[in-house]
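Presented below, as structure tokens, is a lone chain in the form predicted alone.
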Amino acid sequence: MDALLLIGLSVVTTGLITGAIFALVAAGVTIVYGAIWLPNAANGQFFMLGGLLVWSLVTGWGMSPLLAAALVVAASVPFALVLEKGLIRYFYDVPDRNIVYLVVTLGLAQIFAGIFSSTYGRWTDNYSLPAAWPGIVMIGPFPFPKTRLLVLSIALGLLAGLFVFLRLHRVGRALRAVFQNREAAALRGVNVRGIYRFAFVLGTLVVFAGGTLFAMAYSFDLTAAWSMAIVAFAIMIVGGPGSVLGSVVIGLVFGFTQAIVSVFANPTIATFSYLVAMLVILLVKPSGLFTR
């Protein structure tokens, strides 16, 4: 009986973590995709960038995990400012946009995947850093790392806060007027390009985000930057592009889905056991079930 507590324990907290850390990524992916139609098929990337960096930070210069994770968020900012000014607006415009830019951003995955592998690759196969909190919880008879514990809970407050900002705040409810209907929006005096600029920095935000809350509560490495981009635009496709409450609701099935396998199979079929969940959801409903 204690065993399949703590079996029940396991798979439950394993897959809130995983799937927070999924619904943040995607709600960001799915941010960008709503308002500009554009599927960034470098999120995987900027997800590892995130955790690379926040590594980066604690064990060559000694930081708290914590610090560290606020700075390179807080340096999300600048980087999406640049690439927004120096690439992405250039193809507002263009007819198919969606297309033109999943292409352009698929060249800077393998642009992004060359430096880490010619990089981080070359120092180590595997990342990992200190707690960021020491010690741990007692569950029951399950033993809940506080680190992790301190992960879920930023993860979670992340989500909260982005879904009263889309909802209460003056932009956000511009950002979702623009996924809604950009045309009409412009009609009401919505600065459409600003929101573009807007979607695509929030997006960016959210993705470092998320991978630096799993740089925190996992090991990692190269490979997880590959699995993200999937898992990402599968949650995106199946809870409805555009839509920030299907991301998290097929963020946290998937992450449950993925949580249960482990206890049964090996780690690569869990890894991708989500994708068996996603066509069975498509076949129900192919259109997603939150579209927008």
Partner chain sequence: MPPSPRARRALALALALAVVAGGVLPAAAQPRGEPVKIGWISELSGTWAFFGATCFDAAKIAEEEINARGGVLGRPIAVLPQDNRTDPAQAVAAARVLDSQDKVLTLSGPTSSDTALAVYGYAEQNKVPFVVPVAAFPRLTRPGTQWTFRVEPDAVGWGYAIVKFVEKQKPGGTLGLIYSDYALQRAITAGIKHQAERSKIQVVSDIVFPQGATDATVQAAQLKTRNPDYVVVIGGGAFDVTITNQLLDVGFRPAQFIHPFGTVKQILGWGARSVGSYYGTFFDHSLANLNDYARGLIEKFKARKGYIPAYIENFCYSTVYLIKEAVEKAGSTDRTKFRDALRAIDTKEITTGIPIVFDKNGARKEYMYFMQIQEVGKDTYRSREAFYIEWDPEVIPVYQLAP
Second form
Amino acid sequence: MDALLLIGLSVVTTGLITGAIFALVAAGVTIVYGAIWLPNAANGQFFMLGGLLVWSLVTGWGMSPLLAAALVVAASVPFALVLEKGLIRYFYDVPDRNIVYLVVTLGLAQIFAGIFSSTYGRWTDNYSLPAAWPGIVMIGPFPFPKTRLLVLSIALGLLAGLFVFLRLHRVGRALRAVFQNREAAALRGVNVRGIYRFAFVLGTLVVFAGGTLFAMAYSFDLTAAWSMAIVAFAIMIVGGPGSVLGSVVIGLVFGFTQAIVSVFANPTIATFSYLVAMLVILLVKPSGLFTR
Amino acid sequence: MPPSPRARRALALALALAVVAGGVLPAAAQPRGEPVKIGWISELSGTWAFFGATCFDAAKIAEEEINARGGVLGRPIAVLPQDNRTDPAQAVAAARVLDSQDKVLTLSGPTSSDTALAVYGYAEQNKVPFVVPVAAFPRLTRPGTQWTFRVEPDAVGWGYAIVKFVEKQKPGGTLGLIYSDYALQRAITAGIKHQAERSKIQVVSDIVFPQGATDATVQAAQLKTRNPDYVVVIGGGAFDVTITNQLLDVGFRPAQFIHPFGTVKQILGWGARSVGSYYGTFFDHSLANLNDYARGLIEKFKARKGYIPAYIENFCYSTVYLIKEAVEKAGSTDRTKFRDALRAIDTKEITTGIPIVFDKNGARKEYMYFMQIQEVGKDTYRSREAFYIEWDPEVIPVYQLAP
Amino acid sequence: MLSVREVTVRYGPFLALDGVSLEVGRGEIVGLIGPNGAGKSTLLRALAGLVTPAAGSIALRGRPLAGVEAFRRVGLGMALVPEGRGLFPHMSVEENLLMGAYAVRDRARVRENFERVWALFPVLADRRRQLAGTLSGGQQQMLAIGAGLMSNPEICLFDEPSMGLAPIVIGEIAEGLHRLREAGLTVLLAEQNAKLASDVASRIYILQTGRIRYHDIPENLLRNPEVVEGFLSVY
Ligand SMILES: Nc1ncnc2c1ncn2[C@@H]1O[C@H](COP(=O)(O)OP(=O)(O)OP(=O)(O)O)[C@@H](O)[C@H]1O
Ligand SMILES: [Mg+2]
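Having looked at the form predicted alone, could you now put up the form predicted in complex with the partner chain?
And the full complex, kicking off with our chain again.
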């Protein structure tokens, strides 16, 4: 009985925490894609950059993980603004710009991957942070590290905040308006290019937040970048490109699929079970589950 | 936790590189006179960059020491690096350059089985001596090997040693395996499973994660319900630390852990929670009665890199010395004579005094230490020797267990 | 209010508008009629800033609009209800109207505007939570007009509000336009439906292949057999 409960609770916590991190990264990607038609192939590297910077601040300067994470997320704003100004905005009016952006961001991803592997990669293959909140809480028979509880709460809080912002705030609504019909948005007085820039910054910030939370919850190495990039794209496509709700729901579905399948099958099947979930959902609804 | 100056330097380097948006690799050493050249094909970037880079740093220390003491046959020794980017194809290209352009005496350097196997193919085909410092896949010394010699014991053998250790600690005990799906991990666990039957050790669970897995909570909970006496944990890369922490989270005691190998970064990554855990190794700064070479390596390496060396660095360091000794025995830089000298060699590893003898396939007489962690600090740790074992390379059918 | 001088628009080599001039006075409803491809939408889009004229000038209340981006023209008091309605299909009626008031920062004004729209098209009030994409064509057109009004425009540009609607629904739209005229709104109404245009407009311009062919009050145009023959045959 206790054994069953132990495994059950491990499934719930794992599904929630991996799902919430998936959802955050996918939400960041989908915001950028929905607004700008920019499929950011470098999102995995942005995610990694967030984690690595936190690691540097914590292990290099002895900063607390939470403070470091806050600083890194804040730093993602100027980072995104510089990229937007120096690169991204030149393609806003290009026909078929989604393909152009895919190529541009694949290039960016290569550059970042190269930089990481010849700098960070030479120091270690293992980045671990000390616990942001040391200790363990018992949920029934299941011991849950407080740090992961913290990460889970922050991730869910960020997702809720993002959701409320897009639903209720004037700028959030304008962002959704641009997703749906950019010319009509301009006719309502929305500065569409301004929203593009805003979406790029917001999406990047959310991806960085995902990276920093991931770094707090797990030890990681440079390979996490590509796997996260692929998962984020898969979630975006299944959830409906541009739909933050879709990212949240599908992110959690993927997280829970993995956790539940883990109980019955080996981890390899579990890790790729979300791909099966993806195929099934796409067969039923090829345009993705949710709209913008 | 990895020590601070390194992390800071890593960031500084990353920023510097970000500015030029490109990679800068260390320039080749400039040999003077008629150097004896060692072609060092290494993972200076890519997924194994950490192993490759730290190994190369240790090899450079040996090169400097040898040259400061008159070199070999009165000539300087030169370790010529080539980055294989952790890519087998790149490794072959590097081998070709070193062989035909630089005309090196011997190839060496790879620290991953994939790149080492690629170079192995080139070396055997083109009759270039190849001394493998750190790569554990058995196939590198498969029967019929002519030109390749491997300094590190093979991974299937490690599995044998692990079971022997468990047998000593708890006869008739139970064992859980939890590991990532890499060739190395597969080879180790093949050895464990083979020997476990013979040693009456029961393997109660065998959990394999795909590459790129990030969470092991559910599997940790499942393993906990089986409650084996010992758990062999071999995550790939950083996942190793994640698995370790998640097993500790669900209530395993540190003394139940056996890690087949422990690099410094890994041990620091496991952290103070893992005090009491066991890990396998081939060299450790905590070993009693280290000789002057070992102490010199530890001090120089620490001064230069900010962290202490362990078995990887030691293998790379002592490989350069081994090559030097073989050149002296051969009395020339003829490749065939050098190869024959290695075949006939019967010496002691310069830092540990452990025998170096190769069998007909170039596999070394094997050995392993098991250490128990006593203390983990911010940038150093202390452990004590719990078990030592030596065995013949073919004590179990390693080439069949990891084909 | 709005003055258009010699505006020329090209799409590549194609000349869509060729020196069009027109005037809309304050409180006036002016009709712009012409057959398919005449350039009506092009003119309205040029006024709204969605296409850039190759020559000519546009001035709103005496202020030249050259170089003013589309989204800034909303703040200057211009609202275009485009062909195809320009709604956000996955937003509710209420959210679409809120988007209409995007440029209005005063909340009390927004509330007032809501009341005006609800009064003008009561059917929208009943469906305020319904997604715009699921409304009927007539309701969508009403919502499009309502959203245009939400920004407190000085002048509204309507592009074929009758398009695709049944006569009875066109009647409701005409009713709405009459009420707007009574409320003193300035409107430029592009239409193929000459009946609707001559019903609500005080003056009419007839556009053909990018040029203004006729300009008069509806009564006079209806008396001109050439015009009736060429452009008002549906009448
Ligand atoms: N983006 C464009 N590129 C090229 N030609 C265009 C473009 N938009 C419109 N045109 C052409 O310009 C001419 C005028 O088009 P416009 O849409 O202004 O006509 P319209 O009077 O609104 O017609 P309708 O009553 O059918 O809506 C047409 O011949 C059309 O084919
Ligand atoms: Mg038109």
